[in-house]
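This document starts with one chain, in the form predicted on its own, laid out as structure tokens.
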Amino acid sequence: MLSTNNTPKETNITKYLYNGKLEIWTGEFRKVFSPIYSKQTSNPILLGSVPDMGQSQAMKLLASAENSYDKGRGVWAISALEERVKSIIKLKELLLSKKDKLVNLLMWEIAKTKQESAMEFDRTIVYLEDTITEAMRLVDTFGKPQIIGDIKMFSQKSPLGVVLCIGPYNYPLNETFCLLIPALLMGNSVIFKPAEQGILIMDSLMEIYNECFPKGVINVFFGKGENLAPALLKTGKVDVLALIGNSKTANKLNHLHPKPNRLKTILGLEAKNIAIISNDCDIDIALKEVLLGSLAFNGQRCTAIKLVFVHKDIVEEFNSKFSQLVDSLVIGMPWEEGVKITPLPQEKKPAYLLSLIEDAQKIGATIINKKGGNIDRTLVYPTVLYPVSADMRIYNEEQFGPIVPISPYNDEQEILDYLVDSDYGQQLSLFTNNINDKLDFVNMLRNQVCRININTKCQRGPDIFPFTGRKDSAVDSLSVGDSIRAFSIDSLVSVKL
């Protein structure tokens, strides 16, 4: 039963950031509920409300970003990179003063554990610091002309224009900043649309943005993305689409632009990362890493392990031990000590996960852990399915929730065939004690995914490492250095000596 005796103070966002002002919103509001239910009322806890804006307001904010950029002649666009870095440093300092409030909002609105919410905040600060360091390195590079033959060349990174930035619900602070900060740092003007969950942190963030940047450089609007984003792109006035979400949404939006060759896309999309458990692995390490990799934050991570291939020689041992570990995970409220599994913030997600489980069961899979398959409103107990085969939806679809499908394999070619046919290509984890004997296999895997993790879970960090994906998993890279390059273009001035 989901319940609590504590209720947080409501956060009602009554303003939106437009043209350097926090404008009062006088229209309709959308209520924001927690996935956590009240013990007194047995209903989801009301956390607050946000403006429910329409297309006319979105167009107003687009005009603000356009005016700010002013076809590349705006104050922010032509300012020195050193000046922009000062704004990011100020943003970081103001953000630190809001840590407790932001962590608490993440915990209540998306049910991320207190520890994981604090980790998301801390990682965001590290990301800002690393981005500042990389930007200052670029400053040093820009100041040094190159001479090749009789040509002297000066280089700099120039902005791309107006950026439509759409953030995700699962990491509404960290992953949003991975788009927003490099876009701003490189001199672009931004229209930002937060996700519908994890949105209440914008109450504090808008104040910070308004204090750190010139008017119109960043504009924040609220409302349903499926209604507003298409209208913005149809104008042809958006130069960059920066989105962390899913490929279907990205494809629809990309094709709406009347001049698609003028639209730069920077996308972090879905993945179906796999773990490969070889028969020569250290099984205890594999168990620990797959447990964390598949079920941290309820598996709601693009980098989560979402399908496990286990060699037939050890699959019975692995399944038995893994099921026990899954059932030992503490399930409860995000503020409770030691909790690992919490309610899911998306209203329709439990029904979707149940449909995946039932589909697999009809075709021959079994729930092999004792607590698996249980659902209490927004709380889905972690479920281990075995044996999973290619004709099951869970074999190919990204579940983005606490289901761990396990498939037995005998030949490595089976795994290669899966990866070749998959729509995704972000990462995988390979567990083996004889990596030298598997170098040929690893080389073939490298041409299917963008990161291979040896004896550890799939993961994004450190943020200085390239973070990208093949096929429907990404467009461009979102590492610290790569994202700065993605949101800018090389601009040269050359002189013949």
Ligand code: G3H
Second form
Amino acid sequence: MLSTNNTPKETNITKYLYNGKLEIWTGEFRKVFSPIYSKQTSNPILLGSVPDMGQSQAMKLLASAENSYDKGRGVWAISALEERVKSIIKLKELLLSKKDKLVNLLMWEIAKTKQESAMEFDRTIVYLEDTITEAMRLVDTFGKPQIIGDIKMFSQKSPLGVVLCIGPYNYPLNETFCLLIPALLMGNSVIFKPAEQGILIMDSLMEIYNECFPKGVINVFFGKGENLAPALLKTGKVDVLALIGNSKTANKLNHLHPKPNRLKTILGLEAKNIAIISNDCDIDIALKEVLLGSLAFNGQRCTAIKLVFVHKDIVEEFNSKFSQLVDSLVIGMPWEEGVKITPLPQEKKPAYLLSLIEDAQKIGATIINKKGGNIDRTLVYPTVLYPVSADMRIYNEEQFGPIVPISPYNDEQEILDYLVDSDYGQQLSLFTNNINDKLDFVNMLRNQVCRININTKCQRGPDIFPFTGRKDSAVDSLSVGDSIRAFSIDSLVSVKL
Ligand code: G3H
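Same protein, different condition: the form predicted on its own was shown, now please give the form predicted together with glyceraldehyde-3-phosphate (G3H).
Full assembly next; the chain just shown is listed first.
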């Protein structure tokens, strides 16, 4: 099933970025494999290797970030925002020159389709451009003093300190930059740890960072986050924890700081976004959007639709058409034309997904699409489960994979109850042709999630829009303007006239 003849050249990362230098790593290495298997050997394809660092190296990198920030007196921290913007513009130019290489690595390492990998790259460039525009607007605004009564005030956004930044595997380029760029732009110093998958792009990125920023402003380390991040937090020298990951990790980490009030957290966490298919909706639109919303990149998006509530009146029609659509999705290799479902990069994910399917089946759900339930090593065929009920794990757990659970409903109150009791509160999609009749319902939904998408899938973009979540889905907001504010603090100079 999984095959290839054109294996990429190995990327062996032998250096790490420390204190303005790409230092040679002399310790252990971890091999990086593709979730794609070789036709010839029937084994996963070896893509390269990365340093496997321990706590002492992580501490060394932390000291480098700390020195460069120098408690707010460092070169980068005191430089003007206009100067920092120049570095971000340079970064953008260098990034553009590496597009093909980065897109190819994403495709092989996390099996994101070629088209989606290119889209991830392109939206990152747009994000950089928008952030630059927003920063220049700030420069403009802060140039002008405000006078109220007899007080004249000059305001500025100042840095927070040392940022520990941990990126995710599903958007290793885009979501990493969404944290890193505002953090750097606002004058902070960073210690960055990439996720375990989607890591090989760091080879090119470290070179780029090193060309763009003064020494020690950005430091990159490799290794197991669960071993290293707690040790870094315990030092009390991390001022900001910026993490795209899950709430359990974040909960463990943010209690470790010895002076917790000094730690700011900026978190993008898990979600269980639902779709509500009302009996008055345009069913074709709902089918198309739920298909894309639940299964794009195999459902590995924090914004993916992870539970579908369908009104009892139309559930039969919806299920039968939806199952056919799911079975028509092209399953294959990420470089193949039209392919939508690809291998999963996380080693334990297929077994986890199978356990969710089996749990639901035991309690009374069935797999309603013909190809559903098939698993071939890293390839999990999209699986539609029905009827899903509250006692099944898939009802509440974030699957982050290609399973679409469908639950029938009769009354909107059942959906409100679900949301009120949920640990998450990022977004939802509501499909209806009579939005005016549902304004009260929408108003109630607003207090449960942070974005209600009418007749369309859930999604983060455009990046100018606020992107946040309630409860265990997020802390702070990560849109272009909001993240600039998140990674900085207001500092004023006021004069009595
Ligand atoms: O994984 C979370 C991403 O921020 C989702 O972004 O909705 O644009 O796919 P997206």
